[in-house]
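Taking the form predicted on its own, here's one chain by itself in structure tokens.
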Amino acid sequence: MNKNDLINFELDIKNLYEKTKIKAPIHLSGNNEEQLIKIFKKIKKNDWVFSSWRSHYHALLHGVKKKDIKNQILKGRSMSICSNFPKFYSSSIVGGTLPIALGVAMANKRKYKKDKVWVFIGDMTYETGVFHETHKYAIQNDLNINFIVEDNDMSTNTPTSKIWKNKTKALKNVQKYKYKRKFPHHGTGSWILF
């Protein structure tokens, strides 16, 4: 997958739902193509890769079939797309997929697994309780877990940092990249939003 295949697949699925053709909310991506690119060398095969509602990307770079993935948000599951090889598991559920990247973390110790856990997150979830705690433990336990936080300064329409004005301190296996966000929260900006 290059740039272009990236947002190649964004502008079908944006063009898809805009036909009416996906009956579904859609979070799509766009202008961090590059950056992620270069993440998803140092992801492989057999690692987990954890995602969010904005996952088509992250499913696309670890290696899910895109006609998968398409068939799967035309059936209403852009926000929840999941797969069983490689390792691939979305939610919508702001930090929902923390927890359980850390149970697959814990269950790849004890096993004596090698596997990687890798999740990606967005700026305001970084701000959350459920992230702190679960990073708390990840660290506390030496468990081979990354989170990378794809900050777009973007908290649904919100500026996060007008919200959060504090300058948060980097942590050990927590990777930050800025982007702009070329879509909006969701949907593609045609219709208005409520």
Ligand SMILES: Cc1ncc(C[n+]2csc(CCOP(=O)(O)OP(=O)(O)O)c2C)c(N)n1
The other form holds:
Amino acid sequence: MNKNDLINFELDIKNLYEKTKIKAPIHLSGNNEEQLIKIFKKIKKNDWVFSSWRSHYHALLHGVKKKDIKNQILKGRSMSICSNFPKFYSSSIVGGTLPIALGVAMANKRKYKKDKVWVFIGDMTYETGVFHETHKYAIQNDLNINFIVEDNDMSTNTPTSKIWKNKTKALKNVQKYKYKRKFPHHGTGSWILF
Ligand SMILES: Cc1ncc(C[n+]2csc(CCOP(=O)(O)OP(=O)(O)O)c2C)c(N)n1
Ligand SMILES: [Mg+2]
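Next up, the form predicted together with the ligand in place of the form predicted on its own?
Following is the full complex, with the preceding chain placed first.
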């Protein structure tokens, strides 16, 4: 999957949504292709990847089949794309994946498994209590889990830095990258009537 493959996938979904072929919300990714391609070079096939409502790029880069992702989106499951192998789980609940990812990392430790857990969260999700509890527990128990914060400085339509005044210092096992949103929080920017 290169940058153009990712962009073209989202444009295809945008087109299908605007033609009312997808009868459920979609959250498109964009402008973060290069950052994600670099991060996914470190993610192994056997690792677990947890994502959010904006999951298409993560699923594609982790190796979930393009056709499978598209089918799930057409069935209205854009916000909850999942796969058994490669191991991929996403949820539309802010912070919803964090305790699940933590449990998987704990299970891996107990079973002496080397597979890593990667959790992609938005900059607002990063500000929530559930993130901080999850992170604290992960560090205290020396779990093999990495958090990637995708910082578009937007909490749906609210500037995160203005509202949350986030001054959190660098945390262990947390990597942050910045990007400017290409699409609105959800949908494509066009008014769709089903
Ligand atoms: C528990 C819960 N509360 C509220 C929402 C509504 N909601 C969806 S996305 C979002 C903001 C998320 O912002 P961020 O974590 O920065 O992710 P981004 O969409 O910018 O990638 C909110 C409040 C939700 N989905 N789940
Ligand atoms: Mg955000």
